[in-house]
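Only one chain comes next, encoded as structure tokens, the form predicted alone.
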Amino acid sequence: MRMKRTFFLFLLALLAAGTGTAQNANSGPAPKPVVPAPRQLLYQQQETIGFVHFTVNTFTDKEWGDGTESPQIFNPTAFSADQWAQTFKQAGLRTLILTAKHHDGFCLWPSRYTEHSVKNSPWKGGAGDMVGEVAEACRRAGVRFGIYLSPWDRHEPSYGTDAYNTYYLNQLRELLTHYGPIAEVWMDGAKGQNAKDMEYDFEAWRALVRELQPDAVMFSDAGPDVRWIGNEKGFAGETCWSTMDKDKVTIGKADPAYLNAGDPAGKDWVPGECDVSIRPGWFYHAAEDDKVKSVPELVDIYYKSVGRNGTLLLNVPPDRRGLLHETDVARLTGLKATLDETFRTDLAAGKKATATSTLTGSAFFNPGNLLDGRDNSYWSPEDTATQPAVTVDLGGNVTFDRASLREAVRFGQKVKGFTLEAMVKGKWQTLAEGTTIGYKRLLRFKPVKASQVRLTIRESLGKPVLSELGLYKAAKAEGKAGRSEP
């Protein structure tokens, strides 16, 4: 047993080192792959997480406050952190990121560094701490907790000077030390036009996060752990690499196309986060109660975010009561039910798989591992294989219209081109062609009745390591949004 385990670890080390030649016949030895840190791998495994935008804007009916709002307007009459956390839990959103401070500078915790906070509001007589209550509710629900602390502060007088960097650092320290484990720290590059000389000290801020919350991932255009996907529609690119060069990105001035696609030659692992709001705005507005995204729209976003190697960050803003609106909750419930129905039964599970090449001929990398429902078992071809393929015998005609592919990204992201085919009436028929796979790639196509399925890796940056090939039949509630798109 010990010898087998040693041999297995040796093989994993070879894969992680990226030994062997690339599957592109014209390429030379593959470079050592860029791989995720444990916190980044855990982040991607969440797949769907949630945002909560809540501040004085909710009560002024604005998207951006100007910092002159009186704390006296902030008074949610039926606030329930448990309603937020339980709703997220039931909807499958694994993390709740709270806007502890938005651009208006109003703080949802009683910060000692400003009077512009809940401590001067009528909510709970000024004795409340919303950040604390949400953090505790998340722990009770088993949901991870994250914070958004806006670098832009339209209320703080020191904003626009170097002294503001210390002010921000002090508030960041409060949030990182008073509320338990923090899963994600969200920063953007928003900056007021009247403070063009304001230079944010991101380096010092990030160092503090690493010191006080080493397991937290940090978000910005340039990461360092998670990057913006380049739009607020929730869509990753058809080609989406988890790698990029952080030093090519300027926060607040990044190229959206570069962020959307990533960079196959990138030296940094910075997966994409696809942010989008369930409503037209990021904060609650009663006029948008009839404009909440439908279940088919949300399902389509899921396929174009999680299904393209991204993580979906879905914003659900509470209303003036301090509750998630009934319509929003219903849509979240519908999204979860629809995805559960679609992906409940893997029609390829337990079937027979064969490959044109298997690394060392070992069962450790048998193609059948793609069908076992586990993410810690793999198929990988020999170094010398050219366009390796896996064929799944379905044991008879099976009808399906969805496929799920996954690379074992702990060894890096390598697939650069693939084709999925089905054996229909004795002939191979192309179902989908694509470029990247990454942590997860979901494919949609018209229903097909087939007896076999074949996945061919046309090109990769090194020896590919895959962990899943799944087949599914979509739920009717998915609707028509994007149905025929790969």
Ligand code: FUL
Given for the second form:
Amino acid sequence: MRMKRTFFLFLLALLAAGTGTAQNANSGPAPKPVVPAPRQLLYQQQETIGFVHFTVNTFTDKEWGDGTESPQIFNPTAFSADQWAQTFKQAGLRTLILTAKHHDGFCLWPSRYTEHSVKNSPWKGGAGDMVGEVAEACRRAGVRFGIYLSPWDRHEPSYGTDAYNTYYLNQLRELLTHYGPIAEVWMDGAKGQNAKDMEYDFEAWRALVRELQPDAVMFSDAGPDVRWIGNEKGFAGETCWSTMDKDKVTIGKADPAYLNAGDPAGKDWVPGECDVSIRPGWFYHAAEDDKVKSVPELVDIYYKSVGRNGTLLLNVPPDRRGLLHETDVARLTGLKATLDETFRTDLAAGKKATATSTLTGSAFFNPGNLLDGRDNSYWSPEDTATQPAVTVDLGGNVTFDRASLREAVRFGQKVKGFTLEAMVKGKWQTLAEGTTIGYKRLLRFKPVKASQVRLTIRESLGKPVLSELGLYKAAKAEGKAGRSEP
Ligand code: FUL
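Okay, that one was the form predicted alone. Can I see the form predicted in complex with this ligand too?
Expanding to the full complex; the earlier chain stays at the top.
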């Protein structure tokens, strides 16, 4: 009965909130909103996911192998997929994407299409399957599993000819059929300089992924499901739309600024993924053991990725033992503990909210829904509202220095401009002015002691639908990095 009622209310919300051509007093008639596919919504809800770069490079101390490496050098001495997956689980990295094959062409599974793989390595006497072991360990840990199959292959002799597209397709089929559900398929556009003529057959590869793993999201510069954010620092733009035009992007030649900001006029939903390594390199190098990013640096990256409507893809490369290094594990633990502490107590939870305008006809859109900690209840103003605002009465003075805003992106991403203010000693003071919100927007400002908070939506593409307004006090361990920056 309860299920039915919730479903009915959701349908009502769908009708009223997002679809159709809403009028907005600020922006005029809005186009039909672009919305995420269920697989993309699920993907955005992961927030933080992880990368594992591991191959012959780990043993040669290189970032890019040239394909001449002997499989004999691949021999982790204490490999434990469970250590990787359990560490990811504890760190809140909800997907593990493994380099099944990097640019050097060495395969971490015994592919039947090449001899350049674990089957000719000393690891487990050539009988091992690292992709299989990691997939299993992820399932045990409750972490989703994804694969990076590098299109650029510096070993495979057919590379540079059309036959290579079939080789890649065959390997993709192995990976998509032997290892259970695949959450994400990661492809980049890197190419060899001497292989300018190699045209990757992305169309055929994508069709195979859709056919064999319809729930998997596909990553590349041009999506189709998830796009590169345009840098390898883990930073989304201050303005970051989940929409863009896929046709405007050529894989490997994309304009990083376009990918970083997305495109409010874009007709495709392709949220941004912010990849970055916990170390300077993507692969493990002992010489970088003292260059692992600190907890404040990682927290800063979190605010600039997840806090700007992106997903954080954090790379943690195993060492020659086949284990995540102690320092990296300690930093991940520190990151998780710090974020948990900051976001444990929402100081706005359950307080009283009023709005200058609320969509009538259903309690489903009341502003109090922003304070109930649920992402499936919403506030939305009337169609005709100009610069609608929600005010939260904190019932006395409260000190905070972080805010979290969320749009209900299942109805599309609408907000183009907002202001957050606080009532301090009887006067409104601006805490932050921003452009986009999207799935999640986190704001940092100096601590304020305030009795009320006001969020004004200055501009939007049609009627905005918000699901959260949270207030927090930062954990001390966040440190100084980026503290004053909104
Ligand atoms: C790039 C590669 O060239 C790097 O080695 C690394 O794998 C990074 C995540 O993607 O395209």
